[in-house]
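Only one chain comes next, encoded as structure tokens, the form predicted on its own.
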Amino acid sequence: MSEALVNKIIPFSNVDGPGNRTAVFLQGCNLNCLYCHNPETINICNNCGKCVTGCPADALEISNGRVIWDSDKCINCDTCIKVCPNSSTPKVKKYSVKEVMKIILEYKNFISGITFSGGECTLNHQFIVEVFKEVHKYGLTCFVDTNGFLDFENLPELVKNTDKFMLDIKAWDSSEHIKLTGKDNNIIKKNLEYLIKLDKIYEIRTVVVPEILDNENSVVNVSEILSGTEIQYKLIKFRKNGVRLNLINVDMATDSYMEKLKNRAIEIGVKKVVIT
């Protein structure tokens, strides 16, 4: 069985996905987003040890030429994550798939389903895929939460063992995708047209940022292909709190600007709109 980096576990959770749910969150991402709010997840931990000097609690050593965490130490300041110049944190555990089960069956009676986020979880799809089909034994959902840069055509046993997809839609022009996160967007807009075509995408996210990204046309764009569907579309205030303020620092959209939003998606034949 494979295995993968795991940065964080919450066992119940109310926003990743329909119904309670136990949300895990694994390291390593595909994109480097200007408005990430949890940049800790982009990379691997490079063992620099800069980490270690500033921890309060000495939580942190280098041993053989690694950054060791001691979770029992640990004090959760995140004094590690602030200091770290590589958008990492040494608070990740490697984790097999009979020791993310062990945990899942502790909540199982009191949760609808499982779903991976990250970072990009699907980075780790042969992991999830062993994951999910034990999952499934439970009569737990199984979703992914992702940025969609693989291109999921090559990726059949993710698909076909997901129950349903999360799909981030970070914006609908290129220039305006590379700006933002580095990289283009084909195979993001390849993957959303495949997986409405199989009936596996339950929710479709787009940040809404002023001043960076020309909102009213992705909003626009994504609704008429989720018109008439039953596919729910998230439109997320940015916000600043966890952001690198050094990459990105402008003002939240207003109240009154998401609801325009809102109902210009509902107008062109979204079913369901929500804003966070």
Given for the second form:
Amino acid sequence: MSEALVNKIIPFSNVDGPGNRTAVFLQGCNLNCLYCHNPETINICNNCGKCVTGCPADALEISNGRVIWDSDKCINCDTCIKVCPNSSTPKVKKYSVKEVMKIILEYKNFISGITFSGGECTLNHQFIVEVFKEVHKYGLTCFVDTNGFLDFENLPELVKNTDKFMLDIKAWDSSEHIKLTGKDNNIIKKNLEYLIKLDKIYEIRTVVVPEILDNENSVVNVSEILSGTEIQYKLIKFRKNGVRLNLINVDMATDSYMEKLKNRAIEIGVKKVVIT
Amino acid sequence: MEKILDIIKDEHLTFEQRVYSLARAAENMVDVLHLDDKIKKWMDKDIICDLAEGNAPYKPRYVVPDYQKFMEQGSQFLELSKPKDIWEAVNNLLILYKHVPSVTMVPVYLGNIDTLLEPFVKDEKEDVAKEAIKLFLNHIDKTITDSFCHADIGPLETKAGKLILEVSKELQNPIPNITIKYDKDKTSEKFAIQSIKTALAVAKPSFANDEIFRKDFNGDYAIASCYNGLYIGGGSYTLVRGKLSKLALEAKSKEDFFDNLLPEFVDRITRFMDKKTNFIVEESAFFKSNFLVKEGLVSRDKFTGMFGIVGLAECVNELLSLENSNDRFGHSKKADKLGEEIIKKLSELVNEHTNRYCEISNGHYLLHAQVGIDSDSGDSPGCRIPIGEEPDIYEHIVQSAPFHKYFPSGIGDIFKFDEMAKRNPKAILDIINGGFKTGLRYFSLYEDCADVIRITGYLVKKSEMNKLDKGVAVLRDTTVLGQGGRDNSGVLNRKLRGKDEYENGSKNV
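Target state, the form predicted in complex with the partner chain; input state, the form predicted on its own:
Time for the whole complex; same chain goes first.
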């Protein structure tokens, strides 16, 4: 049975897909976006121990060369995350499929389904598939929130067991995408076409960042693809909370600019556009 | 006499409020109940409250007419015949409302207004029906100026029901209070979602667990006043409440509380209720001469009485402190278990008592988790967790659900949601479905930034409270109660659902 490193589980979330959902955030990501708002989820802890001495609650210790986190002592001040030089966190817990299911089942009467997020949850696709197979037995829906960097044509089990994906299109232009994330976006675009064909997409998201990105170009290209489908297009205003300000320090888009992009998407034929 | 003059001179009262206050003052000059010293002593100690029913009850506290019958037969006394179209239908109802008494002097129950109007809505063009319903609801808000006035809708989706929700959102009126009788298997998801969207805009409707209520009332039922389950065509003679919070202060030990105080509490309150009930039935004229009785819109044998309690949380905490325990109600299994033991024992004791005029409820008074009154301070409503100590919503629901089965005539919790909830109303429906499956009887919600909000069981406009703060007389007499709830019980500080529970999930991808 698989295991995965879990950053956190939010029992009730109304922003991770339709209805009330239990959201499971897995640790580790294969992109490194300038605007990442939870950069501590990017890397797996390498046990350097720098966070241990700084912990004011004495909730961290090194044992057998590994950083151990005591969740009972932790006061959630996030000092460990602030001092981590590795974009990671000691506050993760390894869960088996059975352990995750125990938590989900506690909430099953109160939710429409579950959503895996991250980090990049598809890095643990085998774990996700095993959980989804269990969750489906209870009539709940299974969603994946992904950056789409892995080629989904090579992950048929994941695609088959996921009801809907929520996919980020961070930038349309390839060089812009490399500048923003460190990686090319050709696979992501391929996944977009592939998942649309299978009717497996619930929502596409694009974060709007003034100055740095050609937001209009991305919105127009995505809208042309979404035109006429039932897929929701979510335009997210870049926010500074949690981001590494040494990497990115620009102002938020204005409401009127967001409205303009929204109207552009609607003109092109996207049925549902939301701004957040 | 000085009190009378004070009322006459009070610049904060509207004309109607002045007349009601004068009537109350007059009633309180006579003594017909002849309460014994034991009851009076506990009234002085604030353990027993008569909730403004007055010294000489001359009408039942809650009157729940069978409006369906009225729609079918009209009224001889009011010289009204059966309505032929939507205009006659709303006009007939508005006329009848002026003649339905209650403790607040105005009706606390307006009927299942969607099913009452649906036959007429069907015959009309939609814009005509909407106009009629808009005038109807606005007329109610401006003339029945008390938000204990309550209308029901559901469980089935109807054209009338959808229009009522649509218009309620547009009008932004606090009156009437509205409940949707909700059953996942009967109510369409679309109608339920529209109800949630409306509730996020105007704090109504609340959701009643139709399945549980139908079982408890052997069929159809009314939700009146705050959230009170009652028999249609009947009502409640009286509601006397006891403060468990204050009773616990008398206890020498937990055993003393269970063995001596609780039985004494039930004995004194039920005797008080008997005095009121018997007086209304045997002495006062209501059941002998009122046209509602004569025309069969209410009948005496469908009335019962309500035994109300408040302050379970404080009671539990007090009893635990006698044992040097710091456990708190809502946050410890031990405390919650003690809370349920108290309510179970209370329920058994109340059900040992009978009154011959409560045939409909097998001779027993119905338990009611009262929501508190404006002057309460340090007594949490019914079995609620105190404001400021609420756990996350899942824990909150699971903690409170076990109490709901004991209170057929009303119990419920209120959840204040963050603005983000508007984007995903289905998330709230999921929570309601889960809650009802867990045994919740009643669920109220509102949105933090809305003007119309729920205080305890009734609705108030924040903007009207602000006017009253400045000393300006306002239309609705419940606004002053809201002000008291705000100032004495901190109802504006109710835990915000959304920030903690959802915000962590929102991100820059």
